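What follows is a single chain, given as structure tokens, in the form predicted on its own.
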Amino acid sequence: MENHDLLPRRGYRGRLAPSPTGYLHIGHARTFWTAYKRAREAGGKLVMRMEDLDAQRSQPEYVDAAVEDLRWLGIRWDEGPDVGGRFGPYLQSQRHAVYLDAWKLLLRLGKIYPCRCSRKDIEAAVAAPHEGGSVAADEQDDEPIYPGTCRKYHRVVAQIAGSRARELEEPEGLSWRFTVPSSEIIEFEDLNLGRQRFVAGRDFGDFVVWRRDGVPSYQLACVVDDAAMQITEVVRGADLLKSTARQILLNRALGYVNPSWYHCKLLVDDSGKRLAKRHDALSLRALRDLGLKPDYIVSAEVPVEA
């Protein structure tokens, strides 16, 4: 049962942020439906943002399918790639300059450093990180804790911040990591799951904000867009709780105001694994073909079986 007293009543701006790397499934449907309900109950606005930074996996047909599936569920938004709005563009693939400005600011502030580690270490940074195993063991996302191999470059960057760093206009084919304050406790109140607590350097390490192939990470793009689009509450899955701790640090560094957070409990299959886009049988497309109705799909009482 939601506590509607926790819903802000003035100036509410929520968002939907699907990634077009596959068809949406029942877990997405329930999270996006929650975001829609909270925006409407608060008398606020809902923004659709397509998180299509992963050029290798994002496909135009999945963009169209996401819009069609969400509209079939009865979800409507006030701003987005298909309806426009004053905070566009609403496709992340068209917002490179905005992310680059944020990277430059972090560089001038001495908050990031170049990383020369292998692509294998950072290949997941462009997408929202998710725990691949059973969420019964750990519902948090899991970007491996960086061992600090290239952290020595942080001191160099910090020394030149504000001077030579101002002349660096592009990430120059390097990966860049955010330096987390070791042992700092990051706490926040989740409006659904209660008080959350993470320790920087123990629960997560220095994380990627820019990939060497010229693409900003999920963490950077997310905070920049939420701030630029004036999002007041972020509704998403509980597998991103740890990402929230990272994003709080980024918001502080960039001078952004934190939104409120509402993380939905994850749906799992009969083996205890988090639902993913590989579960084709639970895609909204497949369920619709079976004749299921939207109100049945978004009902919290409906069991999930893989």
Ligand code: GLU
Contents of the next structure:
Amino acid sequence: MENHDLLPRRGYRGRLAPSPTGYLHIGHARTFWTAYKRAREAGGKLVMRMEDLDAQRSQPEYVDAAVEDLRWLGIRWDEGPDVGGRFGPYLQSQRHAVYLDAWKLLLRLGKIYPCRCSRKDIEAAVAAPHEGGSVAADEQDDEPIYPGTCRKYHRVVAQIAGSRARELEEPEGLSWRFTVPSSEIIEFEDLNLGRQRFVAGRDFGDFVVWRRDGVPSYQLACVVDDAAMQITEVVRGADLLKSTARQILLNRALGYVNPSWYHCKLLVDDSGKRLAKRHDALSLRALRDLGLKPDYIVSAEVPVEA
Ligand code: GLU
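Can you switch from the form predicted on its own and show the form predicted in complex with the named molecule instead?
What follows is the whole complex; the chain from before opens it.
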């Protein structure tokens, strides 16, 4: 599952970033175990950060369950919501001000624009035959590639950047999108999967950095926190490879240094489908109730995506 040839950097800081929207399953366990092991082998630190920004889907019950399940598995962290640390708070729901500063910076730099499209509008535009060619759906993370309807506001925002942008203190109930440099190739070396290559505008479109419901998107919160918490290596599932490409663009815009990337192959079920939180039978809780031991869960041979 891992590549041991590539030694981690000195001063290693890794992180575990669960979303408390359901019980963790065996796939999360394997990824988090890898993150734990790499931090330990590097003699580094591990940070636990709770990604609980989605107020509708996040539940306090799942926050507690994630902490309990990961501890049961034998994973220990040096900083986190339950143990504190100098880079806290470690619950994203308590870090609004940090994200707002990043949003303001992106606005001043003219990198984002407001978007009024509803999910329905986007789906309709994507489904309809589109001027200038067809619009591909983003299969990897299920987000349709934004057709660019509100991109026209980009120029306006860029013009006011530095003047009225300074007065604009809040995202004002709109969603905001990052303008991706169309056709730019985003390449990076993944420490587990090797060279990765994505094309902005083709593999993913202008993505949301601030949501209409008043919270930053996963992409923005994640890069802001990884930078603020001085994370040197991000270990996560391969389902987030395209998100990494987006985050590389955000890091560049915000002047952050990229961490190293290590994506773990995803586990699949009997029919070859990726595991998801809905596979309740494979939740750590259920496996523990069945009497499975942590050692087995982290080391058993399990089918992974090709
Ligand atoms: N919170 C994200 C998830 O559970 C992971 C984010 C990340 O590792 O960057 O899918």
